[in-house]
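What follows is one chain in structure tokens, specifically the form predicted alone.
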Amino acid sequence: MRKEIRVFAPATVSNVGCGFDVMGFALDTPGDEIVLRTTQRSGITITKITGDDGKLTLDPEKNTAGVPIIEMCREFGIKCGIEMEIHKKMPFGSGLGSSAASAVGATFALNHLLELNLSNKELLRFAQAGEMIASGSEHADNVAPCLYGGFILIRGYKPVDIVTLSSPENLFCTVIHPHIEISTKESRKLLPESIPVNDAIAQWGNCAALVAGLLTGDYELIGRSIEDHFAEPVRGKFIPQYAQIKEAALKSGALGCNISGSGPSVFALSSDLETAKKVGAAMKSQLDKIELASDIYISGINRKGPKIIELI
């Protein structure tokens, strides 16, 4: 049995405009790192958390990375002790799946450290248990793309049915993260319980068209489909300069632009790297006008999900 493992788990963009709670994709950067090691002492212990500014608890029963480990140890009768380090490499409340990355990273790490040989489908439910701590619901549009990599579609939740989607090789994502936080739990409370029939028709039409665009490599269709009639009208109001950011991205050549998860991060897709960089500069200029600090991430589509950095 191996004694220590360090893994990277990627950030994710969920919803992708039209696919609330049913679509998402993984990024190459940013992401979290999780370290697990076996010990002679029984139980699960979180020994260190970095990059969290003291916001996360060391109590594994209340931590998004700790809960999956607890559940896996119970189910598989794991008797050895587990020590964990969590190294946050992305901002909290950013809409980039920070909690999902920690949950997936821990789940993926324990599977490889103890050679459990569990499939992604089996690992997903443990990662979802961790995500529940942060968001209050077991939605999978962050944890699934983080775990599987690439674009995913969640056909249903009872049971969870994950469909992996191919996508064009030359597809790049620009993300701008304004330096404010938006709570996923609180953001979900603001969403309407129902929407007009015409909006619903437009929403599922866009969702189907986005899948078609990804599978056929139709960039224009991808761009036209990143349109949201459900969450964007509510959540966009809480993101400074959102309308201006979106307009600047589209004018700079982005295929489409929308809110990443519950925000405040905003993502844009482009068909080449140079355009993605140009889009990033244009998006950032809108926040610079109001002197709001921000981070820009430019990434390809991460098609592999988490990865092992070191295994001892």
Second form
Amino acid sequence: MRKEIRVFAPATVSNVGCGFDVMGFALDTPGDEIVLRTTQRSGITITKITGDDGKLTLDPEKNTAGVPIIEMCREFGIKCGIEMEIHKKMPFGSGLGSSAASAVGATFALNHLLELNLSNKELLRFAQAGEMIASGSEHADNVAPCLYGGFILIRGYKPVDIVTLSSPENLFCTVIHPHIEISTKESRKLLPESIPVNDAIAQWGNCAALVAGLLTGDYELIGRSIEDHFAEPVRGKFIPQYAQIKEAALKSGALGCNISGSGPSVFALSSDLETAKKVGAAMKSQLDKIELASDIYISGINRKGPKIIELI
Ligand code: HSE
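The structure above corresponds to the form predicted alone; please give the structure of the form predicted in complex with L-homoserine (HSE) next.
Below, the chain from earlier opens the complete complex, with every other chain and molecule after it.
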């Protein structure tokens, strides 16, 4: 039996503007690392967490990465002990799917360490249980793209129906992460429970067009479909300089720009790397104006999902 595995699980951009809870894509960078070890001593132990500023619990029953492992061990009658290390390499409460990356990383790692041969569809259920701990909701638009890679559409939740979408090769994502935290759990509570029919029409028109744009490689269509008539009007107000950041990104050549997940990160898509970098500088200058620190990530689309760094 293998003894130890270290995996990388990517950050994700969920919603993609119009697709609240139903669309998302994975990034090449940043991402979390998870280490799992089999031990003689039975039970599941989190031995180390780094990069979390002491914010995460070592109690596996309350930890986003611990819960999927507990559930997998229970369901598959796994008797050996499991030790886990969580290395957070992306910010919390950032809208980049930090909790999803840890949940998926743990799930993917156990599958390979113990050679369980579970499909992504089976793994998704366990990763969603981890997401539930963090955000109080089993939304899959971070966990699914993190696990499958690429762009994902969630056609339905009962049962979960995942559609993987191809996307044009030359698509680059710029993310700006302003140094403030927004809790997904709290942010979801502020969203309206119903939406006017005209907004719904605009929203499903954009969702369908975004899918068409991705599949046919129509960059202009992708760009103009990244609109949101549901969450953006509420959430945009909590992101400093949001309107200015978006305007600066579009003026610099981005195809489209919107809030990443529940924010505060904002993403923009571009059709070449040079533009993606220019967009990043323009976005950052808007936060520099109000002296709010921020990080910029420039990334291709991660088409593979998590990966094994080391397997001993
Ligand atoms: N779809 C979720 C939301 C993603 O917008 O609340 C959170 O990361």
